[in-house]
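In structure tokens, the next block holds one chain alone, the form predicted on its own.
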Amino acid sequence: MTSYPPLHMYIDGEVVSGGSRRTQAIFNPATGETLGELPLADAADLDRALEAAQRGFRTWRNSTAQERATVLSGAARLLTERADELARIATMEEGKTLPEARIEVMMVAGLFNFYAGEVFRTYGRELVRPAGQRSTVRYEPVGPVAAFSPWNFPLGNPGRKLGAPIAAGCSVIMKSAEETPASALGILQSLYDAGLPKNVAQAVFGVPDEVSRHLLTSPIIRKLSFTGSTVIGKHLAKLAADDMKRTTMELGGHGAVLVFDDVDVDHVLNTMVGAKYRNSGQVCVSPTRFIVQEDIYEKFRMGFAERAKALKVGNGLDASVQMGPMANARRPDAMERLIGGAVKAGARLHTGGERLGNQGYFYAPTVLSEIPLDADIMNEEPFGPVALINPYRNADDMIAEANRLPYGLAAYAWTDDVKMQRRVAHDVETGMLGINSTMIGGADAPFGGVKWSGHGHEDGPEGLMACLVLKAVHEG
């Protein structure tokens, strides 16, 4: 597949395209060219999707573990075979480099394979009772799921939204980001091609508030799974609460990185600079606030700026490029506001701080230091290619800064002191913590945050359990 595919929705097994529906243009963020026109759902489309999801759930909840495992493992195999095609589509839609997009495809394949095994491990239990009595605890699928995913991981996010509900025996209505529709459709197509009944999982697109209100006010939907900003997450959680729907919310972050003075600075830089500018910093777990002990601060700041300045920025389809464009026109505007505000407030700009080129949404890798804590960028998730580096005297001050914000999705710490590693693991308020590593996720590991970064988890056994409800059955 070398060209961009036609766009459509999937409703009750039917390919639903334009007609009289509203459409939205899809743009390549590297070139600005129009890739296609996406049909947007109307109320009748959403009603059809709800009715189909209800029927699909009645069927799929009675599927065997083997049937679900066969679909998931089959989809994983197809994703592996289609990795290059899907990666190219994701790069065209979102802008990230091809190697990053390929990794994303394989992440979904790994997750589907994990759930293909995990479906056999939802055991329940039997309680100890006197002779003649029997009490059991069993797990059952929660019901039809409304799953909303953002654009920054156009393959991985839809994979997460589909994998766990399907493994649990639920049906799904997926509304992925309108900016990256073909990637999400490619993930769903792999499940269809592996044998998933088409009314079990459906894909709709539309005006986000219209779709979310329509789906979440329906009693058919029993669970909301959302990945996105804290502001939107709070809004959707209120809508879900009106009908007491279960929620999994993976929301914003402002990743703290504690760098203690006993580390090899060059080793930390060689690891963290690449992590910071991955996907142009448009990653919910992106390392952002670098909390550096004073003795190594100057060396760390200078080394970070040198490496950031040397990164090659360009079209993600170019094999030599290390960082692609931002995903849409909103993001460079946000960078200008946040970075400009920080500099005006007294922060030092060491590199970057400007748009690049005259087409697409390119923004230079940026390094700021000595940023006042009341600057917007120190309190609002920047979601872009900017590193914020400030010096701190001791561990108490560093941990206090890590915990200062109401966010708690991901944090990182670098130290060779085992006692300090244990203290950080205990004291830093976060859902995920990487110590001397940026690897904070995996198919078998729970992914989620605390405080304003949300609740519930995806991936791992916890992701599957989030789509199940408990039933206690007592027999006399």
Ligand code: NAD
Given for the second form:
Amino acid sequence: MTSYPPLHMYIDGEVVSGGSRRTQAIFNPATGETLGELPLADAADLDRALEAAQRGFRTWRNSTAQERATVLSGAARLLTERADELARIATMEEGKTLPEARIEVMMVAGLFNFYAGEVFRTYGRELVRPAGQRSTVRYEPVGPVAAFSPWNFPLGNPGRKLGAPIAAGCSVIMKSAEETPASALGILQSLYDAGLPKNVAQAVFGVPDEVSRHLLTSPIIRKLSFTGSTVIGKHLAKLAADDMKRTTMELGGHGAVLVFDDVDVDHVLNTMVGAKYRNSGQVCVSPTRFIVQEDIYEKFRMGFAERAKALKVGNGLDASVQMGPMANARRPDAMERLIGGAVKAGARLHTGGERLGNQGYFYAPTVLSEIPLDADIMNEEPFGPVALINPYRNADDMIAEANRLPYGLAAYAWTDDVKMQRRVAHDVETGMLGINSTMIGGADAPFGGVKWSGHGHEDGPEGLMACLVLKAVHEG
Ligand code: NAD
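Switch from the form predicted on its own to the form predicted in complex with this ligand and give that structure.
Now the complete complex, all chains and molecules, led by this one.
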């Protein structure tokens, strides 16, 4: 049985904890039990990390493609060996079910393996020039990266923050979420154990605003990579702009799901209900606004509620559980505000709408319909186990609703009509679109949004390119 590991930071190759540092308690969201005490960085810790990241960058940018590939593929192999142990740690600190956590470990292993190959394909160009002249376009690592990742994918997010920069030859100071530190440290450990020099990737924790201000005002950091809410993303983008740092911003969404009346309703429900309540809905690409054509609306909302009600909610470590708790105390509070507000505004509550149990942060799988468009929940990312289902007359109305919000991360559409599939693909403003599918990612696929959902991509060749800068060299 895996026990929860001691917590620390990794700065310049040293395990850092204790001293006069402030600490933060880490909780198991299923039980409320304290798992450990996390040390928080002070200004001297952050300065040390910056100086080490500078040194780490100078050496790692000169590493060979083979050296980088060996580290990444070695870490992927170690993650596969450690998958069960890491999954248990992630479930303990974040709450998601064990199978979901295990998939996350394997997703990181897949990403590291992908980048182990992609590093050999970081080609430049040579331009046509007369004899004696030479012009080349080359890609170089952008420099030390400050990477801030959230708690909802405690293993996957740190994996994304580390894989591409390491493949590109950058160094990284990672501040992953304070709520889920052990998972992030597990990912970093796999890279160290595979031979990554320890000043190339470091882990700090702290008061988020203190850490981000300190790192983003340092000229050593050349890129910000952030995953989290739009509100914090806008704040950090402004800080980064002051020093013209490059940015990759993976921000919030409000996933639209267009369900046209030619579909097999039971098939769509069997797929989408699982996708909705995965990780208690705390997923940036979660299907959220179900935009359903009138003729199938009644059957759809009733079928959704029936399936949601039947889900087994409990501790993610229990093999029979289908949905765990929410990750922290802020989330059930947010559900009460958003769902309560919608019901007050006239929405119909079909199931859920309440906290569950008397320990941990459980919230029942919830289904609302006929929600007024001006209710907060129809405009703000709910990030929780709630499906919002409204009826629409035709494709024009459905596409208009999908594009109504300033978000554009993921959208989904269900129809067998090929013309309609093409229309949706053309007209819906989104970074990722699943047509008759919820599979919208992969190690080789760019992951990212448009509008307020951010800019830049992670994963795929695009994720690697985002860690490179271009230099044109002309020799006379
Ligand atoms: P939040 O915006 O306060 O925090 C999100 C993440 O950003 C956390 O990991 C946090 O530590 C970090 N963060 C916050 N302030 C920061 C700062 N000044 N500098 C650096 N990092 C900072 O939100 P939260 O309460 O943790 O979650 C609430 C909302 O965040 C959700 O409703 C959802 O909209 C959004 N969220 C989105 C994602 C995503 O994958 N896009 C992930 C988690 C949360």
